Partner chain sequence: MSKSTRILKNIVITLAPAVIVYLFFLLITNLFGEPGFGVGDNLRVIGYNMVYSGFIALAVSYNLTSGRFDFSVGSVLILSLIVGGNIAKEIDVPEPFGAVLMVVLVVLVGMLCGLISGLFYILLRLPPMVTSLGVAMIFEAIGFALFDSEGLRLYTRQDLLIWTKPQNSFILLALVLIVLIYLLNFTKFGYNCRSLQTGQKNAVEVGVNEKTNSVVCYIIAGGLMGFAGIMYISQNGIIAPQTGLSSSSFMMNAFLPMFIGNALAKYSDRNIGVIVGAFCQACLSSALVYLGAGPSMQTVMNGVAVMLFLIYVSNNYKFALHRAWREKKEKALGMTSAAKQ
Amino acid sequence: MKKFLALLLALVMVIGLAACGEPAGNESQAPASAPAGNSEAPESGEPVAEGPELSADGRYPAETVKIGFVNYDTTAQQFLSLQDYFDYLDDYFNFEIMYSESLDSAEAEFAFIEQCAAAGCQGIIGYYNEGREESVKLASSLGMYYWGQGQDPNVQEACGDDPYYLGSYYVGNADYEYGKSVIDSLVAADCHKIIVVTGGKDFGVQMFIDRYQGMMDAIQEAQDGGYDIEVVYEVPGWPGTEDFTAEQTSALATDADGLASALSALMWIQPISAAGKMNSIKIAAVDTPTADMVDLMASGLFVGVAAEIPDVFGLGVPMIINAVQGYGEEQRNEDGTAPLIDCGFWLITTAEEMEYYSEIEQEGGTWCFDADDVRSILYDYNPELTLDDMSALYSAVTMEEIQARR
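Show me the one chain in the form predicted in complex with its partner chain?
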C-alpha cells in the first residue's frame, strides 16, 4: 500500500513537473527554437511581420507571442488583478502568458526563466526579481526580451545597453512615494498626532523601510513648513502575534488622531471601534482599493489610500510585442539605452475615487490601460509612435485622465 502510494505520488510529481515545463499545446515546439529565430531582431528597424493583421479581435500579431511572468506570490491581490487584465487583453491581442509559481529565490527564478526559454517564450515580464541583473542577462542569453524592474539601478546600469533588455515603467521609488502621500493625506485631514504602522520595517523588508522613510520625510517637511505634527507611537509587525496586540492596544491608548499605515489598515478598524475612537482617529494607508473601502472613505475614517496601479505591469506586453515585431530600436532612448518610462500611482482620497478604482482593481470592467490604450503604443498600429507618447500614456492614470481617454 505504502509503495503504491509512493509510486502514485511520484507519478503525480512527474506529471506536475512536466506540466510546468511544457504547457499544453506547445509539445511540438522545439526548445528555444522561437527565440533563436528572433535573435537578430533588435538590429532591424523594419517590421518583421509583413502585413500584420491589424484586427482588434486577438489575431495580432500573426504568430502568438509567448511571455514568461516571474511572480513571487500567486495569491497577492495585485497578481490576481493582473491575471484578469491579461485575460482581458487576450481577447484583443495574440499573446500567451506563462506564469511562474510563487518563487522565493534567485535560483528558482533562474530555473523558471530557463523553463520559459525551453517552452518557446520570447519575452519575460519581471514582476518579481531576486536575481537582479543576472536574471536579465540570463533571459538575454537565452534570446528572450526582458521588461520590468526599473526601480533597480543595478539592472539599468548593467543591462541598459543590452538589446534584449526593454526597460520598465518607473515611479521613482514607488514605496517611498506611497509613504509620503500617506502622511500628506493625514496632514490634509488636519491630523497632528500620528500612530505609524511600520509592517516589516524592523524585520529588514526593503519595501517597508522605503515606505517608512517616505513617511518620516513627509513629517519632516510638514514640520519644516510650520505644521504641528508628531509620531506618538510606532507599531511594528503583523496581527496574530501577542506583541502586535499589545502594541496595538498601547498605541490606541495614546491621544493620537491619525494613523499612517505602511500596510493594509483594515485590521485596525475593529480595535479602534472597540476603543471607542471611531470618530477621533483618521486612517491613511498603503493598500489595494476594494469595494468595501468605499463606505470607510465615505464615513471619513479613511482619508487616504496610496495604491499601485494593478495593470501597470501589463504594459510589458506591448513592449515585448513591439520588440518581437522588430521595433526594438524605436522604443529605446536616443543613446540606445532601454527606456524607463515615468508612471504614476493612485492616491485615493474620496469615496467616489475609491469606487472607481476598486472597480478597476476588482471587477476588471474598466482598466487603467484598456485595449485601445495598448493599441496606441504598438508600432504596427501607430507608426508615428514615440517614447514621449508612451510616457504620456503611462503617467495619465488619475480617474479624470482615464475617464477622459474613454
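Next up, the form predicted alone. The previous block was the form predicted in complex with its partner chain.
Nothing else is written out below except the one chain.
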C-alpha cells in the first residue's frame, strides 16, 4: 500500500510540473506586441510589460485627445511640414487636431479658442499667438490646457503658475541668432543692398521682434567692420494679403541684391522671377528644410537658412496628452511653474546639409523626433521621466545625434 501511495504521489508531481511548464487550453496568452514605431518585440523568455491601455486600433491613449491649433498662415511651408508630422504621429498616438484658418488678429484668435472649447478640445497649441497671455488665460478659463509662447516673458510671468499652462519649447536667444545668421549669410555672399522682411514685428510678436533686432545688429556690426551694407526696403506683415503683394512689388523695384527674411521666403521666388532678378538677388531666411530648397541652395539663389525644426512644435502633443492623463504636476518645475523645454535648431548653409534635413522632415522620412522618441517622454511609458529628459531629447538635433537615436 505504501509503495502504491508513493507511486501515486510521484505521478501527481510529474503532472503538476508539466502543467506549470505549458498552460493548457485557451488560458495561454501571447506576449504583448512591441509598441508601434521602431521598437522591437522582446526575445523569447524575457518578461513583457503590459503597457498602458490603448484604443481599439492600438494607439495611445485609449480615449482621443482633441487639440486646437492656432495658426497664422496655412500656406507656410513650416505649417505644411508640421501637418505632415502630426499625420505621422497620428498613426501611433490617439489625438485629433482642430486647425484654425490663417489668423491675423487677437480677436480672431480668441474666437477660435472659444470654438475649440465648444468642440470639446482639451488643449491648445499656440503655434502663433497675438493675444499673448490673454489667449492663455482664455483657454484656462475654458478648462483647456495651453502649450506654447513660452519664449514670451510676459506669458511666462503672467501664466507660469496657472496649472492649465504647460509651458513651451525654449531655444534661448535663437530668434535673435536667426536674424543675425541670415544677414551674415548675405554678407558672405557679397550682398550690400538688403530687403528686410519683418513678418509680425510690427504686430508685437516677440519672435519677429527678436529676429529683426538680430538682423539690425548684424548689419551694424558689418558696417562697423567697414563693410558697405544698407537696408533699402522693409516689407512687414504676412504673405497672402494685398498689402504684402504690393510691398513685394515696391521692394523689387529697388536695386537690392539681397533679401533677408524673418519668415519663409519661398513666396518671393515667383515675384523675383517675374521682375527678371533671379540672377541678381540672393536670399537668406528663417525657413523650413524641403526638397525644393536643396536645388535652390545648389543654384545659389538661397545662401543661408536658419531652420526652426517643425517637429519642435510637436512637443505640445505629448505634453498635452500627459496632462490629460493626469501627469500635469509631474511635468512642472519644482516650484510648480510651467517648464521651458530646451530645444535645438539648424543653421543650414550648404545644399548637402539641406538635403539631409529635408529628407527626414517629410512624409515617409524618419523625422527629427520619431514615434519612439515621443513615446519616451510620455509618463505612462516612462514613469521615471524628468524635464531634463525632455530637454536632452529636444536639444539633440544634429545629424549625428539624430542618426544615433535610430
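Positions refer to the first chain, counted from 1. What you see is a predicted model; the values in this text were computed from it and never measured. Between two forms, the rigid core is defined as the largest C-alpha subset superposing within 1.5 Å.
A movement of the C-alpha atom of F302 reaching 2 angstroms or beyond is seen between these two forms when the two forms are aligned on their rigid core.
Once you line up the core between these two forms, the Cα of S81 stays within less than 2 Å of where it was. Superposition on the rigid core between these two forms places the CA atom of G237 2 Å or more away from its counterpart. Core-based superposition between these two forms puts the Cα shift at V205 at 8.0 Å.
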